[in-house]
Amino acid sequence: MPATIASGASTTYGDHAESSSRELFGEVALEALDSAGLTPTDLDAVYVGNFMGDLIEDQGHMGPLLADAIGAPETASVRFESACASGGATFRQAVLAIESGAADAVLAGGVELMSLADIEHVTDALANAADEMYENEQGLTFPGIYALMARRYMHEFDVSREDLAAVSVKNHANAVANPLAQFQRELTVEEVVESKPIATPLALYDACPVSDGASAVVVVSEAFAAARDLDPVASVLGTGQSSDALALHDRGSISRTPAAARAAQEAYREAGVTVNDVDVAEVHDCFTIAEVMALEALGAYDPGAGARGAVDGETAVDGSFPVNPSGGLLGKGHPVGATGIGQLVELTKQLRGVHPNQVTDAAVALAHNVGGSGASATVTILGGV
């Protein structure tokens, strides 16, 4: 049964720590079901996307203390968790579901609150998403971990500090027309490689900030959305999903995703598209070197040429490769559990036409997302209706 999306709501990104996740998602899900004409209690199912609720707000349990809060106690609710992924990860279960027939309409919805903790704490918590015997205890945060793939990349492809600057530029650039972005803010190439260091040779604007959010999308069956005479903002088109070994050093190289690459290679099957029939995407890009190198595992450049992209202005929202229009998570901010889904929900505006930062005759779109340094990845790809 082909799956739809049928609405989209999404907070703005940055510091909600006067808040909850509890009133984060509830703001979107509520938004997002009466945006499609619907109700709690037409749900089969309440997936969650989130990563650190029991680290940051001594909260697990998060399917169903959501459900509850948005009035379907009743329904079939869970949290799916894969690192920075977790929300590609419960929109494609959500997709799965319709697809399998299990279920006709699915809240796949995610969420995080992080500024609850300070910088050490949270940057501590990220760290369960690493190899705890082979990188946490060696002394590896996520920066240094990002840093090596960096400075592998750029020796492998004699890639400059101010190539890799330039992805934060174009993201950064894109944000400010984003109203819920995180920064608005324009910046240089000057500004990001002098900016603080914070693993050579990134900076600290070559780095997403630490965001709160929620962002939560309506999934339904295409015979749902007829027999409710409901009117879907985008259709989906295919999912992927892969994996690889969790710590560095167990790869075949540190400067490539191949599960990413895997994933694209499976939602460009199910679409039955080619990444010559993308016209804008949204990719994960946490630190500056991500973007690169998603560029490559998506099939969009050759190895080596990704810097490419943002360097010769070929990712800018006219270029002939739109990616982060929204900002990025470097711009727009990076929820961890919600990101995902917020990229879908940036998406949508895109197919409907009505983004602030519009691509022109936008049909296609694609949404990447990583979980750590890759061991986890989904890209899914959604058409206009």
Given for the second form:
Amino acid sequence: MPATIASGASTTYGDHAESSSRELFGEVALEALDSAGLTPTDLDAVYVGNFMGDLIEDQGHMGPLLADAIGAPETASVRFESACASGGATFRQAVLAIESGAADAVLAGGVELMSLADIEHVTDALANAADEMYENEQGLTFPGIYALMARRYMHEFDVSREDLAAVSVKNHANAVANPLAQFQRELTVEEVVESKPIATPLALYDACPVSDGASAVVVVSEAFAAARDLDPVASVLGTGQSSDALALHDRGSISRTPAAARAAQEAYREAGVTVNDVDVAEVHDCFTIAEVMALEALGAYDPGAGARGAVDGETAVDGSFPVNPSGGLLGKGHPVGATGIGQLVELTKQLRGVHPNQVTDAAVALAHNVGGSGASATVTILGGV
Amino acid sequence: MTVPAWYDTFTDAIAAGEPQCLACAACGDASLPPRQVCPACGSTELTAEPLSGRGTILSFTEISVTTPKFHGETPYTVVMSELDEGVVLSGQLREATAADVAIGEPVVLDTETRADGPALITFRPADAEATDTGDRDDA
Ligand SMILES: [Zn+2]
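Structure of the form predicted in complex with its partner chain, given the form predicted alone:
So here's everything in the complex, that chain up top.
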């Protein structure tokens, strides 16, 4: 049974320290249900993406908490956790439930509250996505692990810090027009390169910010949409998911993300498209190097050539392969569990032609969501309806 | 935190000058403990074998923003090294800073104890005096 997205909603990403997961999630879930013309009791399941609620809010078991918050306490609910890919994984489970025929309507949302903690405790919580003994206990941080990848990549492919910075410059420029984005200021290459070092060769503006936020989509079967006379905002053409060794040192290469490449191939195959058919992409640019590796994993660029995308303007909104017109994680923000769902909300706007950074005639849209340093990856391909 | 026994066994052996890895009887692949299955071929015939403790730098980073555990210790450098036997692991750089090292340079595996938790894995330049300054990746 083919799946479609009936509706989507997202909070602004940024500082919501005065709020809570149940309030943020409730806000977007109820808005999405309302705009689809559905009520909470129409849902067969409530799926929640969240990564660090246990650590920051001291709150686990978020499925029932958040289902109750939206007035569906008896509906089957579960939280999915795949680090920064929690949102993408949550959506994929919703799609699989629809496609299998087990459900007709599933709310797939994500939420994260991060700004409640200071930077060292947020860094500690994010590090839970890595290998505790072999990485965290050696003093590696999440930016530190991506820094190892970045330095190796720059060594293998003769790519400069300025080349990587071009990704941040592009995505921050895109964020300015997006009212949901955390950053509303353009940056120059010089500002990125000369920003405060966090883990060399990566600096502050090579990295996404600490963000709060929530996003939700309502996933329904085509039959349900027809029977209820809904007006879907996107069709789900294909999804893919793959994993890899958790620790970076246990992978064959530290300058590539093969799990994302496998997820992309699976999604392309299911959708019956190639990367050349993709009109717009939202990719997981938690760091500048991550967008470069994402472009290569998706097959849009050969290994070592991904940095050309931003440097040459090919990944700009009006370029040949527009990437992160939302501002991406770098400019829009990265409330971890919400990010993968937020990418889809952005893409439904592209497919409807109403995005603030609209890509001309966007008909096929791709989302790429990665957890940890590449151990979890999901790719989703959406089409217009 | 609770330190798993395998980790103490691994770092105690390094401290004693007799580091060990796992070697696969079927394909020869070397891996880090603990594992029940060879990551290269799926064999379960893994045995403890000696590690030389010598390797080369695959990558490195100087960390300035850290976790509460390492509060007050920044900046420090973490090196990822491939040992001669093929296993790759990360540890903190000692007897040098990030400005002194480059990808491809030789390092030696060691460990040091910490008052507040498990032992740290460390690396030091194999020959600090012979450092080549001509081919630096660190800008
Ligand atoms: Zn083997």
